[in-house]
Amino acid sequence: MVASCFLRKCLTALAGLLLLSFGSLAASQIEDQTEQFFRSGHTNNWAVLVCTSRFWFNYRHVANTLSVYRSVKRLGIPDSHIVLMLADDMACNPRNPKPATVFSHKNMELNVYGDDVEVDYRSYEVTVENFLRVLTGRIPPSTPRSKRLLSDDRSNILIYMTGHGGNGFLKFQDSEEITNIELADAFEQMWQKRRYNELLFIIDTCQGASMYERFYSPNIMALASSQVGEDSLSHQPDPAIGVHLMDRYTFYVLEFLEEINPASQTNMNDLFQVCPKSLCVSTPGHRTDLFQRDPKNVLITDFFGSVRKVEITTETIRLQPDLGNMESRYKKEWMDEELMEPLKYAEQLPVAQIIHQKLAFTILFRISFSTPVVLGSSMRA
């Protein structure tokens, strides 16, 4: 009988000990997967896009920004979290057949200019200067918001480029240039001042790939459309108008991102395959020694599309209020206001001694700084 008894007790401690190490094991995986939830520090993502050449015959160029523009909006990040810079304006051009629209497909059917483009910087506000002011935040206390970029150690940054360039620089406007150098130092200032967390660079110009060389900062990811010594050509070349429509490098990398939804789980690795030298017949490079994560687990979302961090549960939530408890708390504070005693509007404004303060304030202040009172008839100053 005492065995059997001292039996049930050590089987019922172990059982308690059981249970006690499920219990602990459960709550520590809550609490890595709690953990790995928030620990990463992407909380939102930015769009910098800048067509920098001007003219009729660069309209190719800003149907490329224009078209990127359309994909990361459709992806999810808004116009406030999109800077977009277009040197010219080819939707009001007068060479343009069908003003207000511009096109990246010779089919015509897709107007990438659309009814809600908002361009930030427009005409000849986009210059070397802006771009690295608004890059580094280095702009002047009066500039709207829409021309900030108002990033933050959680960002993650796309930055799209498209235009003439060469071996180690990009053409503004065909007046000046930004180098690869001055690219690389803006970056490193944004890295010193935490502006980002993850900065994905794409460039699609001539020698793109001269444009990434000399980056020095961590976390950076670049994409370029052609190598050292090589020219980006392109395009879906349309008659009616004159002018190639797109560049072949962004032409087949939109392709790609059209297959993209919110929710898709395709990595980087797949975005560097879109353009073989079959197809862009420039070589199109990237640069991932910079970058701290393995690309094949860097989603196209993380930079393309808005975050959405959602946590799953299977427990039940109560999103009912429960009304005899919401009865019961508006009957108290209806009872409590009653038993308090109203006050008068007198003893809520006391106009009558406001008024009677201030005129005696009034008479006070004639007295001391006016000439001498008249105390009598017969007695003058």
The other form holds:
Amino acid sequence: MVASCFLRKCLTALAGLLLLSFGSLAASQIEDQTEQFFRSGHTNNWAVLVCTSRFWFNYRHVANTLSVYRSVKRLGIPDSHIVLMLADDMACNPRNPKPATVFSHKNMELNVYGDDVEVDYRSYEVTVENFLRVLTGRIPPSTPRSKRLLSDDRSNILIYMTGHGGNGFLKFQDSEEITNIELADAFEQMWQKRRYNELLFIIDTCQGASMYERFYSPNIMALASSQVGEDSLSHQPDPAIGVHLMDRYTFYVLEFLEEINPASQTNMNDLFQVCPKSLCVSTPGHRTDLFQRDPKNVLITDFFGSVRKVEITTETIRLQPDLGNMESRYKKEWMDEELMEPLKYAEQLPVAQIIHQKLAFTILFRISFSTPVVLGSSMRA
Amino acid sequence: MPWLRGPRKPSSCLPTPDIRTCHCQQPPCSAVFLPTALFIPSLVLQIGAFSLPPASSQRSPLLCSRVVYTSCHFPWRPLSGPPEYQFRSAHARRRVGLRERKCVRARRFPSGRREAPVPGAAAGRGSAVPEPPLPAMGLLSDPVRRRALARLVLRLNAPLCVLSYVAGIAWFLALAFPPLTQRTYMSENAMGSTMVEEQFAGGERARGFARDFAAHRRKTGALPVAWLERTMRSVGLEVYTQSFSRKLPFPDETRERYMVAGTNVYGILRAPRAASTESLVLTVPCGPDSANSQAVGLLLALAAHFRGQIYWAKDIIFLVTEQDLLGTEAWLEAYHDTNVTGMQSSPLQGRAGAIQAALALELSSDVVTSLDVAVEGLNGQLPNLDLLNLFQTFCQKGGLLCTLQGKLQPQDWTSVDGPLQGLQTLLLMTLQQASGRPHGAHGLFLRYRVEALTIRGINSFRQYKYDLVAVGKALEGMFRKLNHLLERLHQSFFFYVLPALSRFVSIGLYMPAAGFLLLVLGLKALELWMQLHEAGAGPQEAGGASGPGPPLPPAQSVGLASLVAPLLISQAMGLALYVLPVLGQHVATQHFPVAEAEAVVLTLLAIYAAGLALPHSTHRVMSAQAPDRGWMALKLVALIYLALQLACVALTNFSLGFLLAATMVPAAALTHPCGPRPLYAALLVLTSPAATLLGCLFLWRELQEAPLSLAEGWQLFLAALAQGVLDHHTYGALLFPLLALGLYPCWLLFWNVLFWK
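Output block for the form predicted in complex with its partner chain, input the form predicted on its own:
Below is the entire complex, every chain and molecule, led by the chain shown above.
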């Protein structure tokens, strides 16, 4: 009895020891997971999807945009967080032999128009002015919420554009165009107005790389279907419908996105490889120098989905204490500074300096866990 | 002619006290007054006029003042010379208007600066620096150099003329060769490729319709309107009819019709999901001599097939016209609510928006070996090149054999054979376009700026034949692509010539050919202008009776009056040629044993020939003075008149302009009252418009490899004359009035020059 009792004690002790050792192992794993959990730093996702071409023979541009729309919606971004701009209505075009459809694949394999499409800006509402106003939030108060980009500094925004472009511009409708400088300035304004956390810009147009080469705001990753001097080419000619259904680049992006599900761990590096020159004919380009994170740590779903992260754990997780300290310390410092210096508007130029300051703050923010609203509003000083 | 002189507003002289500004704005006041706005002659004349001042500046002041005065009287007397010479006499100053006097006052300041009227203004500009001596008359270029240029042009005139003419002809012949011909390409985005699926399979149905149509047609002896209506309704079209009638100005002998009446039947296929604002037309002209049954059958079968499709964005009108082009004309006029030819027709009950494009179909056999396409329309108008490109791409897609002017297109453009074959096609097109006749029912649509083509099925002895399905598929594809159009066809060329179906020459490349030919006229005019000037070195007044000037030597120059007579008489002759044949046909038939049509043609020829006797009559009314200057002046006017007309014609209908220029220019340049008159006369007669027409007929048949004998040629010539007059009255073709009212009188002027006494 005694012996058995002893044995049991021994066993318990052993088990405890084992548990302990496992526990410490598990704890380090959990810490890693926690780090992963908070890695992206965004709390909400937005998408601005723009097709700038009208006319029946530009069917493919509408199909491009709708295919991205389909993917982001499938991966969880709701219509309220998608601003969809379509310059023409292909589904109801009288020339469409299959009314109320927009196909992305030959032989009617995939209807990207789907069952419900909420087009926020349609036909002649798709203008450079409206686009820039949506991005920068400079919108008349009467504008309905569905037509606004109500993002904040925790938003990851996907901006997808397609249309006819040239070196340094993208044509809107048949009458105007947006230049790469205008676009870069709009993004800078978004940054300054704290309208995004990270931004993924994708453009499928001729000489698409020219559109992102002027960006200078931080946290932007950009992809384009073709280099400067190259044309973007169409794909999927369909004699029954009588037009090309898609552009090559977006076609392969769509094929890629169709494989993604909310739990996918596919990262941006995979997206960069999606359309090699052998398939695209043009050379897709990407730019990551403004982006803070390594693309291989950036999940596709960080931009293409609205993924609520859920990790089920039985463990108690002790957050690093110094993080909380840091926050309070930082907060105190800041308050002191604020008290000492009178409030004033930020210098508009030089921009680089501002970016630098902001960068420092953002990094601090990432480390902290709370979203200090008070602090956020006083950051502009 | 002030607009030849750049900015020369007299008002600019008036308010400004700034001497220099005003001075510089005033070129030498040589009032060139020539009735032309043509660029080449005007340019040439400008050179001529600018060469004058030094010559006239050597004249005595007195004479120059006369010049001022007589300038109102005689057209090309230059008002030139330094300002202090001009307007010196009180008399002249009284005579010239306020405008000139103001100019003179302002301009005299540099010579007499002491009398500057508003010194304050000059001082206000703070120009304390004395102005540099101004060049005489404020000429912007060196008179010496200009005179040298003028002398050069004068001395080398003959070689330059020959060179220019040869260059023009050579340029035209070179149009068929690759650096000048280019491949056609589709410019319209909306029709970018042939990527549509043709599903038409109603060949059997089309043949059935064609058989029924032919049977009903035989039974009724005219267009079976009721059957057509019924059939169109049964395939699901909205059917309407339109009746029309027209009395021709005189009986049409070739088609044997005079009082024409008929009924057009048309059915509209409404676009299921679009507003009826735009439409396309498929038309089949049925006439007494062209059965076109298979075309009607194919039209009906296509209508039935199109009715089953839901992708139409434009209404499609299926139109069957009676009395071939007359029916088309009646329908078009009613559709566009105009009446340009005096056609009586009932208004259209159904409409379908603006017509974007039209295809006319002519088929008279169940199988075809090739499709021929006709582009030349009324007055040489052409459809937008994109429509032809569309036809050509569908020919290629369907593997159809397609021809232009009945000629296959050469495959090899690198060797000489290909372009030579292209040259034949080009010449055929030139002749066809120059005739100004609609080369099919499509030709009438072009007047309303509806792009249109005629497609003809040819059934020859070739082995390989296509059935109606192949033709129907090509048409279906074209209609489907046209359905994709978003705007009117406008991206591609409207002015072109075609050496082959897939090659074209654009207006920028072919115009130099006509330009070189017209340059000959300009050079000749320049030479005459200078000779006239030298001959009139002692300028006098023509009248000599006006003004209290000193008595003048007998006038050497010719007043306007002496030119008015030949001009008016030849113009009247042209008017008679235009009006009398049709007007006087009944008188002629009463007095001579001829039919109306013959009467018209013979009257035409008679009046034409009567014009040759003109010099005898014109000389009676002309003063006998200055014979030498007289013919020079007349020839100068005639040259400029001809150049003006040919340039205008060449711009709108290059083929006609070029053909007329190529024939008329050498004779016009050579004509001279002294020298071998019979030779010149023969040359002039051979290059008169009528002879050109005759020659063109022979050339045309020669190129079609069906040469004419002389008698046949003459018969064809007479028929062509009658057709030309008829086309003018029934469709509004402009060739006849152009020749009668424009070129024939002009040619008569040269005839006058030749027989100048």
